[in-house]
Every structure is written in structure tokens, then in C-alpha cells.
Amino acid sequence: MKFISDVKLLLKITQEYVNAQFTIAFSAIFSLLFLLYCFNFSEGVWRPIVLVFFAIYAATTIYVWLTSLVIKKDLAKHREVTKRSRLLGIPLILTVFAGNVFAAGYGFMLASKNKTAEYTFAVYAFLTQIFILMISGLNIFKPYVVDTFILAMGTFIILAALYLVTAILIARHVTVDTAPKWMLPLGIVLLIPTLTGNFFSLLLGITLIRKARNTDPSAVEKWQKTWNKILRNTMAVFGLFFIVFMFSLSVVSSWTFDYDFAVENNYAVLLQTPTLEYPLGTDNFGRDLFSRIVFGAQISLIVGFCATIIPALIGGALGAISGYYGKNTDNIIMRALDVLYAIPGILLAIAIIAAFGANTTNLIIALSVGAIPTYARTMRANVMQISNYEFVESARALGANDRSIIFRHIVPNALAPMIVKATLTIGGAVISTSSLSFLGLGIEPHIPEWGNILKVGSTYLESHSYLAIFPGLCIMLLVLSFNFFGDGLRDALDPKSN
């Protein structure tokens, strides 16, 4: 019985086995979705491309299930995953070209025994780049492409190769605590691709530089522990991947996508079903839905981030001042914010937009104003707790002024809950943006934005449902990704989890 319980414990804590279960679940779900969509009931014909994807995902599900049985056998017999079993992960890496990030990520994790944070960052930087390369590559079927298309695609291929080579080098030479000195220039080089929006490249470069320089081991250890906690949470990692992918795609979209396909009317292809030229079909004005969704991600992310950062800064400052000074200052600030908090956020946003007009700037302001009280309350509670700590009394005894104590000593120690709250509320800001645009009170109707696209699609739910399904899926996946990552970040920064 003790042996059986030990094996069960090993299965729970072995990352390869846990990832296998997630991969099986998600691959099976997508297999079912492809199966449901592979037959066109209105025309009575099969969709061959969708049928191929169903076969690939179904075969992947079975293959991953078999690898999980091999891992289970290894743990029972050898107490670890053997080198021969790790070779089974290599074929799964190829599933990235079928869009199965779950299986590809699992393949990379299974193939290497040395799974440092740097290795994970390199793997997901590579996967992000491959996805951007494949999404952008679909434009080759368009009648024409932008002038920078070939140069951009060549750059993407070089970056993907760089990330893959880096992942291999890290797997062989980087340990949990150290990295060779010769990797310092590589870490600096990896900071440059951050300009493409690939946040994994930034994290990879920073962690490699910190390890290669080997300075301040305690700070490196703290950074490493925090990221290790996040990376052990499979859902948080996939959430971060989708966020980084959408952000990076938004940054580089103007290099490979022609904006005219998203805004110019083309009456020759009205309401066309998905084809290679128009991967997601066209809307009632003949505009390419694929291009509109890609460019719409820019608006959704910009408004989502701005409508989170602005109230976080203003509310955080008001909450810090209120919590530190207390008494009359606290009463004045918090009672004023209570009045603002009593007004429903969406109604306040509608009132502001109705008064000042519907555009991107007014939408950001409208969503930001209603969110200020919640951030102020969160910061106030943290500051009131931290202001009683001994290091604050020591700073006061050494003659530090109030501004220095608040913003140099207290606020940095109260940021963790604010960061977690911000990641969890960005999704809400994205939903609010899309909701107001759906009601005609957000972004101008002609500008590609997910809410605007969904509004058009809602008119054709019965005849052309894909017009509403695709933007709806994007909104759902982005919001879920922020929530998953926010949950993982909360668990990693929670002192109780230690």
C-alpha cells in the first residue's frame, strides 16, 4: 500500500504527467470541436481541411495518452522518467504546425529533463514566433501583400530559429542556479526581439543575464522562485502564452497584414464563407474577417491595458495617501470615492461617452473613472497594514519625509496585490470595451474592433454564424487567459503559499 501511495504522489508532483493530463483534455476537446465542424450540414458536404485537423488532433490525443502510460510505468519502476521515454516528446513538437500549442509545449517539456525557467521561456518564445509566422503566412493567398511582408516573414523565421537554438543550449548548459558566462551576450541579444512584442524573449533575456552575471544571488533566487511557481501552473502558462501571442501579433500585424482588407468594402465577396484567401470569411461589406480580428486585437488590448493602468495609478496613489494619513484625509478621499463607487461602472461609462462622444480616448477615460475606487480600496488596506511595520518606524526615525516613506518604502511592498488585481481586471476591461462597442457607444463602427465585429455577426447568426463565433471566441479566450494568468500570479505572490 505504501508503494502504491508513493507512486500516486509521484504522479501528482511530476510535471510531465500533469502536463500530459492537460494535453489529453484539451486535445480531446479540440478534436470534438473539429469533428462537429467537419461536416457542412447546410450543403451536405464534408470539409476536408477540417477533417484533416480532426484526424491530427485525435491521433495526438491517443499518442499523449500512451506517453502518459509510459511515464506512469517509469515512475513505478525507476522513480523517474527515463531518457528513452523522453524521446517520445520529440514527435509532439511537430504538432505546433497544426496549431496544437498544448501538445507542442508538452513535447518540449517531456523531451528535456532540465526544465529551468529559462528553458520554458525559450520554448514559449519559439511557439509564439511559430504561431505568428503561420498566422501571417496565410496572407500569401491574398491577391496582394504589404511591401514589408517578405522581410517580416524572413525576420520571423530567423527569430524562431534563434529561440529554438537557445532552448537547446539552455537545456544542455543552464542549471537552476547558474548559467555560463558566454551566455551573457546571448541574453543581451534576446532583449532586441522584444520590439516584436514577444514578452517571452524579454523574460528569457533578463533571466539569462541575471544568471550569467551571477550578481546578488538572493535576488536571483527570489525571481527564480516566483517564476517557478507560475510556470508550475499549467493553466497560467497557457494563459500567458495566449496573451503574449495576441500582443505580439498586434505589434507585428502592420508588417504582414494589409489594413485595406480590414476596412475597405469589397462588394464582389459579400458574406463569403471561409476559404484560403479569406480564412474566416467576409462580412456584409466584403471585408476580410481574419484581418479585422487581427487589427481589432490592437484596440481591445490598448483599451484593456490603458483602462487598467490609469485607474491603478490614480486609485493606488489616492489609496496610499488615504491609508497612510488616516483620520480626516482618509474620510475625505474615501467618502468621495464611495460616491463614485455607488454608480454602476457601465452606466457611468455610457454617461461619459454620451456626453463627450464615442471614440477610443473617451472610452478609455470612461472605463478608467469607474475602476478608480476599487484600486484605491485595495491599496488603502495594504498601506494601513504595512505602515505599522518596524521598517516604516525606522525610516521615520531616520528623518525620512512622508512622501519618501509612502512611495519608497510602503508602496513597493504593497504592489503585489495590486498587480494581481490588475491582471484579473484587464479581462473585465476587454469585455466592457467590446460590450460598449456592441451597443454602438465604443469605438467608431468602421474601425475593426472585436465588439464592432461581433455586432455585425449577431445579425447573421442563423445564416453566417462564423461572423459572430470567431470574434466571440477571441474575446472569450483573451479574458480566460488573463484570468488564468492572474490566478497563477496570485498564487505565486501569496506568502501563505510558501
Second form
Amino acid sequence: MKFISDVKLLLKITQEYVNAQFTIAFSAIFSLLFLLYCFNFSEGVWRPIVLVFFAIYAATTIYVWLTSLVIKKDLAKHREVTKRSRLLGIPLILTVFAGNVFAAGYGFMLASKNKTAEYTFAVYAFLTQIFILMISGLNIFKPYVVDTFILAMGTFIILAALYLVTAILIARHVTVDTAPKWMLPLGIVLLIPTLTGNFFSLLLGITLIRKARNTDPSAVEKWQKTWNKILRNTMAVFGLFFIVFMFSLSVVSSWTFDYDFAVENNYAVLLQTPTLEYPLGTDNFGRDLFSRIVFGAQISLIVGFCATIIPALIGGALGAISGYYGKNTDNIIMRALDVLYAIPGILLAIAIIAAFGANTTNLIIALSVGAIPTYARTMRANVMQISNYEFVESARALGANDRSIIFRHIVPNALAPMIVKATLTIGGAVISTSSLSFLGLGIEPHIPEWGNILKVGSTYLESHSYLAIFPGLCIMLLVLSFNFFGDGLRDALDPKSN
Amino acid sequence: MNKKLFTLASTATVAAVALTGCVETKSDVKENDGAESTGTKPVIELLGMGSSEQDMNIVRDQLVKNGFDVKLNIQPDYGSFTAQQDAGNFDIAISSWTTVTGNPDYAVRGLFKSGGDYSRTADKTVDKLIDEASTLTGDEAKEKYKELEQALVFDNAYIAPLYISQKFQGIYKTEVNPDTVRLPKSRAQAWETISFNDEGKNASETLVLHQAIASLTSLDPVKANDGSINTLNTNMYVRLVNLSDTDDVVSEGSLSYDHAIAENNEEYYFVLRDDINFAKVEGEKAVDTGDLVSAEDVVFSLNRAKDENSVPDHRTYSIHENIDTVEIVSDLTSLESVKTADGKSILEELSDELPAAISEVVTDEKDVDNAAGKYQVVKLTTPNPFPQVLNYLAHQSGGIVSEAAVTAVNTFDVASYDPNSDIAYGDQSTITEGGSYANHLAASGPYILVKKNDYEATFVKNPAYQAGTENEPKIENISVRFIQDNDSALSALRNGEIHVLQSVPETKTDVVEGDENLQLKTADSNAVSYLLFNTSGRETAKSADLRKAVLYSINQSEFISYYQDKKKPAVSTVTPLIDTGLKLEADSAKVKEFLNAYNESK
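Same protein, different form: I have the form predicted alone, so give me the form predicted together with its partner chain.
Below: every chain and molecule of the assembly, starting with the one above.
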């Protein structure tokens, strides 16, 4: 009896098994969706491509289910996943080419026993790169591609190969606390692809450099621990993956996508249903919905990030000053912010845009102003708590001036809740941007932005529903991703759980 | 191992090269278009309303493709749009014009003649051509209007035409009998003919119609001329003549039995009915005042219609500036002596449709008795031969108001009128629910407005309107629902919340056709959309070359394909009334030529 409960416990703490359950669920849901969509009920014909996807996903589901059985058996017999079972993970990696990031991620997890944060970073950097490669590759079916297309695609392939090689090297040579010295240059090289917006590469590079230099083992350990906590949360990882993927795609889109397809009207192809040339169809002006959504991510993310960072900086500074000095300073700043807080954020944004006109800068300002008080409140509470600690007293005793106490001693220690709050509200900022554009108050209507695209789609909901579904899905997924990642971050940074 | 790696690498290289070869890059494709015009791109500010966003996008796209930089100025509603227009914050503005009177003069006079109600142009040649064309008919008129279009559009490019719209009317046929709903080309919707499928419901059920604008300018026919009251006032006041569905001037459904034009085209005669009384509202019901809609009221109404100083803020006097005198005919023999163009006498011409032959013409409304042959006849004169005056009489501003009711309300002095304290006849505050409600309307038409709020306006039938004839209103109660957004209005029609929608969006006609509860009716319309150039201050005002460059950038066929062939090409606002044979063709070579000329002149 004791033996069985032991296996149950083992199953619970074995990441591969948990991951397998998760992958089965998602692959099953997707195969079901493909199954539903593969038959055109109104015309009574099959959609062969969708059918193929259904077959791949269904096969993946069954395969993952079988591997989960093997893991269960291994754990019962050997108390660990055997080397032979781990080989079963390698074929799963190929499912990335069918877009199944869950199964591919699981395949990588299963294939390596060594689960350092670097390995996960390298794996997701690779998956992101492959996704971008495939998405950009769809442009081959367009009448023409941009001049930089071949070069960019070549770079993507090289980068993907680099990440894959790095992942293999890490699996072989990097342990939880050390990395061989010769990995230092590799780490530096991996910082360069950050220019493509692939943040996994940045994280990978930083971690590798710190580990290889090994100057401050305790900091490395703390960093490693935090990331391990985040990475153990599967939803947070996929959230981060989608955010990085979208961000990277919006950065590189200028080199692989032609902006003309997204803004120039083409009256010969109005309201086309999805084809290879127009993977998500065309809108009422014959513009390629696929290109529009990709370019739309740029504005949504820029506005989302800026409208989060600006109030976080201003509100954070005001909150820190207010919390540190207290008394009248506190009263004046916080009461003034209370006045601002009393005005509904979206109404304030509408009023600002109505007064100063609609463009990206005004949109960022409008969304930022309303969010300042909440950041100030969060920061103030943290600073009030921290300014009573001994290390602040000692800094004061050593003669440090107020500015250096606030910004060098207190604020860095009060940042964790701000980061979590920012991640959670960034999704809200993306939605606000889209809502304002949807109301016709945001960006000019021909500029691709998710709210604009959704607005056009909403009037064709009945006849050409894909015009609304795809931008809607994108907004939803991005916001969900930020929320999942924010949740994971909160759990990891929560002092109670540390 | 090394050999394998080498094979792999070489295969990859070959594949990459093959791939590079078969993909065409943008510079391969667009090589020929490389000859961009040199110099800085002219910046054009395009002004429009949110509702014409699609048109703005098409214009923007066409201008950008022809080497302009376009700045959009999108305003949410008509009020802020006109504010921007009046402030001159535009180079080109998306404008539209509907010729509700169905005559070509109205399509140009107010819009393009120097000093006209809506005019922003001042060009002597254009003024002269407008005046000359107004006196002509037939092929002569066609030639003159062709000259006008040449001067207005092609020589000077004061406007750049976009398209002519068509009318798409959706009817909720499960409830309303679609055969009874008219769809005229120019005139406003006529309510009196509409009936439910089950005629028993006409007395009890409310017919629900739709209008986009909830703020009513004025219910005095001469104090407003816009979409907010056009349909309402048309149904609340009867006129001397009407427009048929195909824009002929007829007496059917009007105050006159018949009308006649003297052979000199300067005298017009109308013989009046005696079966219409004014109605007023008492306790939310329409009551017959017993006051006949008489020749005295006609004289009073038309005299105030042509006199700028008869009411404060007169909006329609320029339409009626061609009326010289209006009088009641007192002598039957004068009708016998004047001849029409056919050689018949006016009396003969007027007598065609009468219930009893004219035995006497009376001047006092108390003496009127049509059954006994006692009629009132109104004579109207114009200073010059101007047959199109009849079209203007059919306009809502020619509606007949009650002399008694109007003079009872408008007791103030027009010159010192203060909108804050003085309430004029037809002010919307008097029929809006709430403290200021004091309905003083007197309706001569088939329906009378009881009250309104931001959601709807309710109307009831005038009990003394041609009772017993085929023109008697069929339905007792009508509610006009205010829904600003056209797509929302369509949804309301689809679930039966409104019964008739006059303006189904072009891109949604298939939705109406596919709905078994609905019927779609289509008709030509006089609505023309065009780009209006700023004629003061901006570069577009100074340079005809720049305007012409914009003009030849406009490709009307792209508009037509965007609207799924539901628009027609236009040259000017006259096109739906008289096809002069001219055509605007997009021509990027001409655009380059004019742009170069513009750049050189700078």
C-alpha cells in the first residue's frame, strides 16, 4: 500500500508526467477542433488540409498518452524515467512543424534529464525561431516578397540551428550551478539575436555568461531558483513563449513582410476566404488580414508596453517619494492622485484623445495618465514598509543622502510587486488600445492595429466571420499570456513562498 | 561522418540557391514603377465623418498611390465635421448632396453659385452658366449643363466627383405590406400609403420607422432643410404639388386637384381641395381644428417662404427666390383668357380632375364648397420663365402652415429675436417631453407629431386629411425610432423592431435578401458623393493644377467595385438628373503632369 502511494507522489513531482497530461489535454482539444472544422457542413465537402492536421494532432495525442504510460511504468519500476524512455521524446520535437508547441516543448523536456533553466531557455528560443520561420515562410506564396526576405529567412535558419546546438550542448555540459568556461563566448554570441526580439536568447545569454564566469555563486543560485519556479509553471512558460513570439514577430516582420499588403487596397481580391496566398483571407478593402495582424502586433505591443512603463515610472517615483517622506508630502501627492483616480480611466483617455487628436503618442499618453495613481499606491505601500528596515537606518547613519537611500536602497527592494503589477496590467493596456481603436478614437483606420482590424471584422461577423475571429483571438491570447506569465511571476517572487 | 556532413551542407546550399531563384522579390516586381516624381510630396488633409470612413480610405489609398501624402481628419458627427469645415481645416472634404426636389437647378444653385446657402465657390463663369441653364429645358439644358460640368469639374476642379448612390429600402414584410411602401427617387418617404398586411391592425398597431438624426432642426418647414426633418415635415405639411416616384411634378396626394402653367412659363395656377383641415394635438390625440387648409394659408405660407425676414434664421428663402407674387384668383374670366402651351385655357386645363365643374372662384375660405362648384384658385408668378419652380413647391419647405397657428406663436419681432427667451413656431423644445412641452403645431399633412424624446418621435394620423379618399392615411399611429448607426438600424429591422429601413448599407444588401422576413427594394437616387476642395487659404485654393492632380487620382471604378457594383459613376451633382455624356477617367499620367506643373509654379 505504501509503495503505491509512493508512486502517486512520484508521478506528482515528476515534471515529465505532469507535462504529458497537459500536452494530452491540449493536443486532444486541438485535434477535436480540427475534426470539427475539417468538414464543410454547408457545402458538404471535406477540407483535406485540415484533415491532415487533425490526423497529425490525433496521432500526437495518442503518442503522448503512450509515453505517459511508459513514464508511469518506469517510475513504478525504476523510480526514475529511463534513458530508453527519454529517447521517445525526440520524435515529438518534430511536431513543432505542425505548430504544436505543447508537444514539442514536452518532447524537449522528456528528451533531456538535465533540466536547467538554460536548457528551457534554449529550447523555447529554438521553438520561437521555428515558429517565426514558419509564419514568415508563408510569404513565399505571395506574388512577391520583400528584398530582405531571403536574407532574413537564412538568418532565422542559422539562429534556429544555433539554439538547437546550444540546447544540446547545455544538456550535455551544464549543471544546476556551473557551466564550463568555454561557454562564455557562446553566451556573448547569444546576446546578439536579442535584436530580433527573441528574449529567450537574451535570458539564455545572460544566464550562461553569469554561470560561466561564476563570480557570484549566491546571485547565480537566486536567479536560477526564481527562474526554475517560473518555468515549473507550464502556463506561465507558454504565456512567456507567446509574448516573446509575438514580440519577436513584430520586430522581424519589417524584414519578411511587405507593409503594402497590409495597407494598400486591392479591389481585385475583396473579402477572399483564407488561401495559401492570403492565409487568413482578405478584408473589405482586399488587404491581407495575415499581414495586417502581424503588423498590428507592433502597435498593440508598443502602446501596451509604453502605456505600462510610463505610469510605472511616474507613479513609482511619486509613490516612492510620498512613502519615504510621509506627512505633508505624502498628503499632497496622494490627494492629488486621488483626484486623478476618481476619474474613470477609459473616459479620461477618450477625453484626452478627443481634445488632442488621435495618434500613437496621444494614445500612449491618454492611457498612461489614468494608470499613474494605482502604481503610486503600490509603490508607496512597499516603500513605507521597507523604509523602516535596519539597512535603511544604517544607510542613513552612514550619511547617505535621501536620493541615494530612496533610489539605491529602497526602490530596488520594492520592485517585485511593481513588476508583477505591470505584467498583469499590460494586458489591460493592450485591450484599452484595441477598444479605443474599435471606437474610432485610436489609430487611423487604415493603419493595421488589432482594434481597427476587429472593428472591420465586427461588421462582417455574419458573412465573413474570420475577419473578426482572428484579430479577436490574437487580442485574447496576448492578454491571456500576459496574465498567465504575470501569475507565474507573482508566485515566483512572492516572499511568502520563498 | 565528415562525408555525410558535407553532403548535407551541399544539399542545403543547393536548396537555398534554388529557393532564392524561384522567389520574386519586391524590387524585381516593382522595377518599372521606380520613376517616382521628384520633389517633396504634396500633403493633402482629407476631412470626413466617421460614417464615411470607407470612402476616406479609398480616397487616401488612391492619392497615396499617385504620390500624395495624405493626412486624415476624421470627425465623429456632422456637427464637428461642419465646424472643422467652417474653420477651413481641410484640403479636401468628403461631401454629399441629394437633390430632393428632382430638378437640376437645385443640384447646383445652392452648392456652387457665389453666395449660395452651401456654396464655397465664387466663379463668374459658373454663376452665369447656372443662371442660363435654369431657364432652359430639354437638349438645350443638357448642353448648358455640360458646359457647366466642364467648367466646374474639368477646367477648374472645384469638386472631384466620387459616385452616385442607389437607394436600398428594407421592409419587414412579415408585418408590413411591401406593396404599400413607396420608394421614390427624390421625395421623402410618403407615410400615408403604408399599410400592415392585416389591415385590421392599421387602427391599433404602431408602425415603426427609422431616422438617423434625433435632434430636429425645426418643425417650421422654412426654418430647416436637412435630413433631420425632411421626412417628418414632408408628412406633416401638405404642399401645392408633389413629386412622383420618378420625379415628375404631379398634383396627386397634394393640396391641389390640378395645376396648370401659362404659355409664357411665368404664371402657374393651382385649384385647391376642400377636404383637408388643420389638425392640432390635444391630450396626445390629434383633433380636427375645423380650420380649412385654404388659399389664404397658401398665400401666407409661400410669402413667408420667399421672404428672408419673415422668420429668424430662415434656411430656405433662396430656394423660393424665384417666386414673384402669390395671389388668390378672384375672377373666373381671367382663367379663361390665359392659355397654356397646348393652346387650351387655364380653366379647361384645371377642370380635368374636379368633383364638380368650376362655377365660381371664391376668395374667402368660408365660401368654399367644391361639391357646389365653388373653388379657390391660387396664381403664382415668377419674374422670368422658370418652370422648375414647381419642383421647389414640391420641396418640404413649400409646406402649407396655418396662418392662425403660426401668427399666434410667432409674436416676437424678427429683428430682435432672442433664441433664449423667444420660442418660434416649430421649435423642437415645444414637442420634447418634459417641462418645456407645449405642442402648438398645426399640421396640414397626413400626420402630426405628438411628442419626441431622444429615443423616438410619435405621430398620429390627421383625422381631417382627405378622409374617405385613397389619400387618407391608412395607419393610425407612427413612431419614428432614432438609431444613429446604420448597422444597428439594420439589426433592428431584422428583428422587427423597426418596420421600414430607408438606407440599408450597400455591403449588407445580401443579408436583407437572404432574410425571409424582409424584402429589399432598390431605386435610383439623386445622392452624389464628391470631394469638395478648400477654396480659401490652403494650397488647393491657390493652385488649379494641384486640384486637377487630385481630380485625376480619383478612380471611380474602384469605389464601384468596393460597393459591389451598387454605386454609379458621377461627374457632378447634376449627373443623376441629366446625363451630359461627360466622364471622369483616372489618369496617373495626367496626375504627374499636373503635379509637375504645380511644383514648378511654387
